[in-house]
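As a starting point, one isolated chain is supplied in structure tokens, in the form predicted on its own.
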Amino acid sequence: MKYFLSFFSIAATISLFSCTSCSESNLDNSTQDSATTSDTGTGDIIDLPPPRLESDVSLEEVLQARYSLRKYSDEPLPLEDISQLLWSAQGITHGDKKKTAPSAGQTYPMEVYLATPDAFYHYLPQTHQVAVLSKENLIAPLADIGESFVAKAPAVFILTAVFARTEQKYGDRAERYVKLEAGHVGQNILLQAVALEMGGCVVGAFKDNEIATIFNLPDDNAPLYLIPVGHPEE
């Protein structure tokens, strides 16, 4: 039986934890900033079920299929689907090593974020789970940013970095393989989308200070990707 994001709130009474407990001090990672990733939200965590590594469609199947999808239906995304893309963007692999996007030295800059109509969640990838920072729809000012049909999907994801994380290994060339990170991460989660016959579009086109606002971010994450996420419209 499948769950909706929107039976987020009730899931939430399941595993309630101090966000910061969360932290991915496990990660080999020196450069990791644990504090960054601590939420000042509602509080509530929220278990994702585990992902599945095994696929009825091939690789080669979903590159052939995949374009920007800019128009979406109404359906909202399944949990299932919701944990399924947020392991594809930044979850963890090879024990807690690694993750499913390369990362320069292993110095994880990326946080992902996921915003629908019902609330703004924070992805913690070392314990696949999300924290809950905001319930309200945080979607719907999205449409004043230049691209209004991100308003229109069920999902978006928000791509931050942390540069500092990365500056502290690379110096200058930080900026760089910060950006070509974000790129990973963006097409693993357009891929997934096809996988799950879902369809997205990575956005760039917005004002950095604009997308900190909506989602009060914190100070040192920069916003680079929206990625709008669902089901085609038919």
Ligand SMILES: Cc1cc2nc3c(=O)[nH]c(=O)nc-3n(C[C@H](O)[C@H](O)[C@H](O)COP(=O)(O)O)c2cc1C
Given for the second form:
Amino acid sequence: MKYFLSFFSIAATISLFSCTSCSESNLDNSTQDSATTSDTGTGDIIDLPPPRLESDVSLEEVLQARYSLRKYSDEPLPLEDISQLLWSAQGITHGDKKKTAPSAGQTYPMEVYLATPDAFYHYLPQTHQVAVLSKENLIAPLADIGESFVAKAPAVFILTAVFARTEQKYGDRAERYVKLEAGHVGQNILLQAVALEMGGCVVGAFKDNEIATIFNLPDDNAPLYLIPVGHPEE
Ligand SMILES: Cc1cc2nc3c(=O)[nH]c(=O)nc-3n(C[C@H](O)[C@H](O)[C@H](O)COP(=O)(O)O)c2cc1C
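Provide the structure of the form predicted together with this ligand, given the form predicted on its own shown above.
Now the complete complex, all chains and molecules, led by this one.
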């Protein structure tokens, strides 16, 4: 049985996955790596199903199969797959801090956002939830950013970085470290997508200010990658 990340289906599956309204201050205290990033949105928080830790496909098969997929079917992503992809990007693995991707000095500068046709979400790794920041389709405006195929994906992951978190520890060296880390996170999403019989493409060709405006990103969140993901077009 599939659960799709739309408000209509979430309402129908509320008994399985709770959607709660919380104050933004509670959210910040419990889920953010740094006080510099805050969610200003609808106030809705959605519990994601737990990630699965086993697969029928080997890492080697996934590495061999990966390529940059730029043509997607309209098929929406099931909530289980959304959950899995977000976990692959920045899910908690060891203790309450370590994540699926390495981070210089455990400074964790990366923030992961997700746009679907239904809404715009911010991933909260510590609780494996998403905060609903907007109920608008923010994929559609991406048609004008240059790489127009991005706007045809059923899901677009937005990787941003709060450079100050890493600069506090590493100073000028942080710029290099943070961008390297974005590569790790991006590859995790691409490989996880293939393991789920989907594909994606990392996209760096955009104007930062345009992306920041479309998604109303916090001032301290620098957009580094857009990653459209979907099933291959038939
Ligand atoms: C840092 C970086 C930025 C990229 N930016 C874009 C982009 O803006 N648009 C795009 O279509 N592909 C982009 N790509 C994907 C590359 O074009 C792609 O990986 C390359 O052509 C090799 O093909 P493959 O991924 O299918 O192996 C980017 C890849 C990297 C690593």
